[in-house]
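Let's start with one chain on its own, the form predicted alone, as structure tokens.
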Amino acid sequence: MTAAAPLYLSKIQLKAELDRCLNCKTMPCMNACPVNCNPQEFINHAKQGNYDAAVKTICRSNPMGQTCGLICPDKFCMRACTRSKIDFAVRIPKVQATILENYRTCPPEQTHPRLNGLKIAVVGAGPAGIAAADILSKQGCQVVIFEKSPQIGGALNLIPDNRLPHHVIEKDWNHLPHRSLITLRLNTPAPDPQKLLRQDFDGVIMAGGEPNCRQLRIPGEELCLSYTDYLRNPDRYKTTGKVAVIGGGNVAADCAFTAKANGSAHVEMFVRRRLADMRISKQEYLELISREINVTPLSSPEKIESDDSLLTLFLHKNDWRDNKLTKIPDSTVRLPGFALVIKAVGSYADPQCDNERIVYAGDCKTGGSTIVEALASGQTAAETLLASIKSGKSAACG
């Protein structure tokens, strides 16, 4: 089996990436970016030698810098780089995640803002609640994060730790600039946020992403595994037989990925839709081959049964035409001996409630998203909800 890629670049490989940096003045790729992160600053810097200066450009406007460049996708910054009109892109996130990994110094520096006498309290401790604090803490905010599990990083913590090693989420956390304005709460679970209002805060920022996974509605659907309990504790469900994973998603290419170096001899993904649709990178469509996963597209689940301890999976083909996704008649297959099923079609979010100071952030505003899709949302919801307030009060002296 093909090793997986490595994680950062090797000093030679950097400094390649960073001279094919044309250095444009209209940024492109920095207009691309939902965080407006610069890589033509950061890598003019790094040129130079500069690195103390890349790496505040980067922390400036991007709190999870590391991990960004780790799992960040290339439809931003690289699918705007210039330089893919000639060749192809620099590896805009690989240079960032080096650059950070590299020369990013410890322990990092502390600012102190001037406390404004606002108490923010954020539900969620992944992209999007992450983001929102640092920005709230920059304002001079109190911030308390409620994490109802024991490690923060929300859905970052389903990806394989080969993609993406905890120890990343967790550098960039101690990297905040103003944590001394902000109390994590793990193991936490939020009240309602209404009740938050009634006690002590000022407001307050949902960023619990989606927890709840969509169902298949189809017969013997017991009988799968859902995505968030097999990334969760994966070891738990090693296996060398045959893996069914029902999605095209980049949560499902997680799932299948793993199944894989776990010990599977065989993983095959379901999409219902074609694979021009599967929303995953290219990067990770090339791993899936060399990785000898099967992509089965146009087709959907119909029931799951057991037998002997294993699972039959029936699935029927859809046919595309007109921008629409129909069933085939008479097209139903049976696909016997599978160890498992695993479903990874989505999930959602809890119903929300309207209230001014009380802002949604990241997933469970956006539904699924990328991480800096996510940081931007959280960024958002943090001055949406600060303006919120100080209309709030001036409204009040009026």
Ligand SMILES: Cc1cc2nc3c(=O)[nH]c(=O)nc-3n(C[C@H](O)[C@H](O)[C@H](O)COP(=O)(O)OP(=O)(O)OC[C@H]3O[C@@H](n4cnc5c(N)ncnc54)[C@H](O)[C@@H]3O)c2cc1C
Given for the second form:
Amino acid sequence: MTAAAPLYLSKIQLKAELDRCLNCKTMPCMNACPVNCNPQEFINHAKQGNYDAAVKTICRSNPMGQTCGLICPDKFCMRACTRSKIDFAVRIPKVQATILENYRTCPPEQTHPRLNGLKIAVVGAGPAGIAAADILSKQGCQVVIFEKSPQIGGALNLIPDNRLPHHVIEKDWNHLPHRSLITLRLNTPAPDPQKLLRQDFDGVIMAGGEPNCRQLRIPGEELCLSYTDYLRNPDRYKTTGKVAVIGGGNVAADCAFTAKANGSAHVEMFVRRRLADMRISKQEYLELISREINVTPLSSPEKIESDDSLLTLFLHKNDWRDNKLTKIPDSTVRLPGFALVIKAVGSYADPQCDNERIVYAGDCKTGGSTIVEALASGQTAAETLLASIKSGKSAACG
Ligand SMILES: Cc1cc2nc3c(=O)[nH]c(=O)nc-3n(C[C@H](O)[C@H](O)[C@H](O)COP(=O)(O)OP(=O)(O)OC[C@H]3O[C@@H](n4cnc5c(N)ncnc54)[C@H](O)[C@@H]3O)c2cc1C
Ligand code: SF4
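To complete the pair, please output the form predicted in complex with this ligand; the form predicted alone was given just before.
What follows is the entire complex, opening with the chain shown before.
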């Protein structure tokens, strides 16, 4: 098994990555970034040794720049990087994370907003809620964030520590420029948004993510563990026995990595579609191979049975033809001996209502996405809400 990749670049690696940037004037990397972070500019500052300016450039458009640097997938800025046409893309996320880790010593850049008299409720302290609160406070609003859990970060807290240590989320949070205008209420489930409007809030940003796990709807489902229960407390489920993970996205991959790191002798992922359809990056796929995690494509669970303390999984095989997935008749296989079966087949949001002073943001609006898309959505939601309040429109819910 290979060791986990280091989170940050060494000084010499950072220099090498900075030198590889071609300084494109068209800035394809910025245009590909959902929050319009400008790698060409911060890399240029860093090349000249002006790290304060590099830090300011990142933080100007991204309230969670270091967290993004650790977990942004390669499908945004890196995919657009011109250097990839010559050899390999500049490792922009790693450069971004390393600059903020090593050189964020100056206080956040203040913009001295004038209080505009508006009080806004934000429901959820995940990336979308944090980004919305950042924009609203920069515009001079007083913001109250309601967060039902004991910590900020939302779904990011389910990401294993070796990919994203929680203190990095706190570090980004502590660098928000107008924290004094933001009141964070942890352990506080928000009331209904209509009720918040009837209280003294002028508008509500709903950024509650997707708290409900999708079901398999098979007999014996109660015998398996949801990814949220597993990833919230993986030490509780440590086992050296066999572990099955049902699902083919990056959340399922995180479950598999964690089970393997926690000592399981055999971890196997069962994926309904083809390997090519898995919602994971190439890097994650290579890591699955290097950590000897088996991936079985085109298989759907039918039933789970308990046999003493072990679980037996029944799966049927699928076929993929003419862009359609079909079940292969009489293809059921019986796989005994699992200590744990974890399901990671997606999640969904709570029902939503319709009111111009209630704006939805992040995963609850777009479906499961990425941190940087959730941040962009939170920023847009804040602008939309302010525009809506300013134009004085309001409609009843439902
Ligand atoms: C295991 C895992 C791995 C991931 N890996 C990556 C990755 O590598 N790269 C990447 O870019 N993205 C990754 N993601 C996705 C990323 O974490 C999400 O897209 C992002 O967190 C969504 O942000 P959000 O603010 O919309 O929602 P969330 O992060 O889900 O935050 C919603 C918050 O709202 C709170 N809340 C909900 N209802 C209420 C209420 N009524 N009252 C008060 N609070 C409430 C919740 O407690 C939560 O804190 C991963 C997600 C998971 C689960
Ligand atoms: S925020 Fe993410 S996508 Fe945007 S430039 Fe930084 S690493 Fe790339």
